[in-house]
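Let's start with one chain on its own, the form predicted in complex with the partner chain, as structure tokens.
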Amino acid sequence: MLKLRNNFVSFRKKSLFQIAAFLFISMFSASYCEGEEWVSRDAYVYSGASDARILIPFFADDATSSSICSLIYNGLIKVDKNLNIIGDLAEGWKIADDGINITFYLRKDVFWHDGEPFTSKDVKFTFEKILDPQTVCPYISNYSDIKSIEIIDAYTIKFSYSKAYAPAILKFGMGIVPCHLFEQLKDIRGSKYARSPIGTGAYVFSEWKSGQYILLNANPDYYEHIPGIKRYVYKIVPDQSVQFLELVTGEVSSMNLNPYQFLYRSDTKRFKENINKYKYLAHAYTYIGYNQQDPFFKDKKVRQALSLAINKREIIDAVLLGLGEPCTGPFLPGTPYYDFTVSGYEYNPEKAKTLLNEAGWKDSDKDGVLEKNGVKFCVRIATNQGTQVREDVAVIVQSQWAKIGVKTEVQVVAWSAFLDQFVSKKNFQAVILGWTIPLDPDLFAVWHSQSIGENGLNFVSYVNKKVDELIELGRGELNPLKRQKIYRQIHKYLNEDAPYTFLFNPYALEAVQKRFKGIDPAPAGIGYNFIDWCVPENEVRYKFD
């Protein structure tokens, strides 16, 4: 094991507010390791193919960079382990006239890393920063229903809204900056702070070194308790085989894995001893889309049919080896908004031919593909480049669809390009794509009728009256079982139109050594709970004494 020499960090001076504060939490929160009050010990080490780009939450557009804004900052609220929203700077929050004004009470015992009080200041100036077109923001677009924002005191803030929008609360989950650092900056983007933030979270930034590892330390004033781990690491190993024989190793923590390592190459005697694996449904599902402005996808029927062609257990067999689920729908299984009464379409070539002969479909000449007024039932379906689930996908499809008659022709385009040349122009005729799953279940980017045009994310030009009208709904109603029951009956709509094939939701793989005790996995993942991991004393690998 590994010892290290005693130079750590000492932390900024506390006020005895602060002291008392941190005694408090301390004596009234268990450890889960012993019992007693926290402690703080050893290193994980997470590594991740890429280097974060941006540390500062509302600029951060990357998996990596998000991720570790989410361990240096809080939001307002955050998620628990079900997927429920729960007060994280907030305390609480109330929201009134119909969802026009939501008003925010904060947490009196933050401070920002420097040492320096958090109050509704630095919550006001962080969505006035958003919300300003200068500052140029990619999610804007988020917030852009906020008419105006008012700090009732050092603690009490409310925000109006223009009209009701349902997923206000969620939004709020966008890290708060400091203000008192940023109020003077010109330019946020380009200054030291985007490369050593400060924020008020579990984990105080420490050190970055571009393509190597970022380096965080736990937060010993932090509002819940200090983190049961003493240092962060986040390590960038670009290649996963290499990945792969560090976690072995034990130099990384851990790590993602892909099915094929999940399955077989955790068989290992030093692999089972020292590394638990976990799995749960990743918030991503695979699909085809069928662009309804082609002829061939124009007809509901020819859609049914292909998706009553595609055995959806086959491909998960074959390209996730059985490590994922299939679904029916663009929400997460297991969320109030998935209707499992939707069957879906279950594997039936016989109906499937049925229902394309009454589309007109024929095989009349006998060559094996269909026919109407003379032209054969030829299609492409195109992929991105470098996603190799989805070429594998796109190959059984052909395979699946030829049995009905279908001939189909596989491309695959580098990913700019496909945008560019396919998706954008929606130059296309099948799709295989994926989608991530977000916690709010508003669907108006993707399948609104006004978010056809040019660059809009409905690129399979989905239209129906209904949904839109749903989708409206959804956005401005507060009730959560009157929203359940709208998102379930656009679920109903998406199955009888079947503009796409949904395929099937991925599970999220991952290894972490056994030293680190106190992991539960739930809906939202493992991670949601990290701070309350700790290293029981004789397992500690990194002392930092």
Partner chain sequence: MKQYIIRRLLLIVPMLIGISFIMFIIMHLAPGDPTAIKYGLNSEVSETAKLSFDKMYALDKPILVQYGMWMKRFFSMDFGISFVDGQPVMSKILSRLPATLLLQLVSLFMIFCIAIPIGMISAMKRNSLFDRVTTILVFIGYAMPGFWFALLLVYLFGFRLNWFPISGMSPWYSEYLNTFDKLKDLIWHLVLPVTATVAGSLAALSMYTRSSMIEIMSETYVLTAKAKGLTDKRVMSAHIFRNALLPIVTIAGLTLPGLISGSFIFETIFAWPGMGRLGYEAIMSYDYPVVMGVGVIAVFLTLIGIFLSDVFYAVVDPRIRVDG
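Let's compare: the form predicted in complex with the partner chain is above, so bring in the form predicted alone.
Lone chain follows.
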């Protein structure tokens, strides 16, 4: 068991002014703990399958790193429970009528975890570093239209764009890094702050033991109010069945359940007495991505055939136990950008065989495996270890493709090695992965041909000049109805080209110990108000000196 009690790190003493401010805030923050005085206490232990990679926000391109960074750092903006944009480090902003200039007015009550004040200088440094090609930031395309950054004063900063950029405000949710610590660094990615970060966020970094856990402590000086949970622990448990056992025994506070756990293993008296379940359509999709630099997948007809050979409903019923919805593109169903007229690739193995034959793949020797120019259609499909759903999907896809003469080897690789040695280096043929769907439909970072390069997120090397043009057009279109038409066109092109087989949108299946109060499910999920969660005094599990 993780020794929470012994790893506690004492906080620095508050001034009388800070204590007075804290007591004032307490009057408005204790609504969830039945009138108790607002006190930061207990520990929240979240169980996840994979370790973080780096704790610098503009390098964090995996889910674990991003989620930890969101607790340590703040952006200029964030979204509320209903996904509306609100201020975070910025208390307000002004957008010029033409959309070219955006001026942010920063909060004056924010301090870095080392006590230094947060100012416009930190904001300017962060975005200039992102825009520096030598930084090799995977998110550079989100800011490439910024022409200049001007500090007006310590708490006012203006961004000028070369042209209107529709999703500009949302992109300023990127975590800001401390200029006073980073400006002398030649290699930020390789610096000590990659594993020992200093932010402005609700939680202060304490310890990272690779492959085991990451510990964070509540920031006693956080400008909103001190979080109700005193310690956040991200505990790495690769086996989801072990995660579940630790959830039931109380060793962990929360986890993402798999469908079987959600429907059946949670149907016990002990579970129901101690744990709450939450279900909502996740802002995410699972897909098979085809490396178009690989000879097997350069022909569009081959990719289309492989998509036609996949029975999505069978996968959803068998792997997700029905807890998912088929999808056909990169947008969330129900949003204006998702085109429901795109039928995707409904299961049709006979049509798949026809397309493969047209592409030159035939079973000439009648051994059940297609060949072309003497080469058998034998491919590897890779996915990451620790996500049983993806492993199960791979096995079903292997079986379904075998029916059309495609022989498949399933390769399951540890997460960090999978990203570093396979995905980043394009050292794969096909992969099964998932992607979080952002609030804005801008697709540049994943689907534009300029995002194919080093650390680019277009690792399947998809190129379509018309899609590039539409992506660029959509970024600059401020009219919502016109933007909608643009992205629906892109949806159709992606469906036709089939660089991915879009499989399904899963349901988020969260489980949290009942002692945690203040959870308020909303369109943003359940974690948006984590600093407002609390534990009543008589239900505290972990106590610290």
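Please read these numbers as outputs of a predicted model, since none were measured by experiment. Positions refer to the first chain, counted from 1.
Review point. Any idea which of Pro326, Leu170, Phe104, Ala282 is the hinge when one rigid bit rotates relative to the other between these two forms?
Key: So the residue at the hinge between these two forms must be Ala282.
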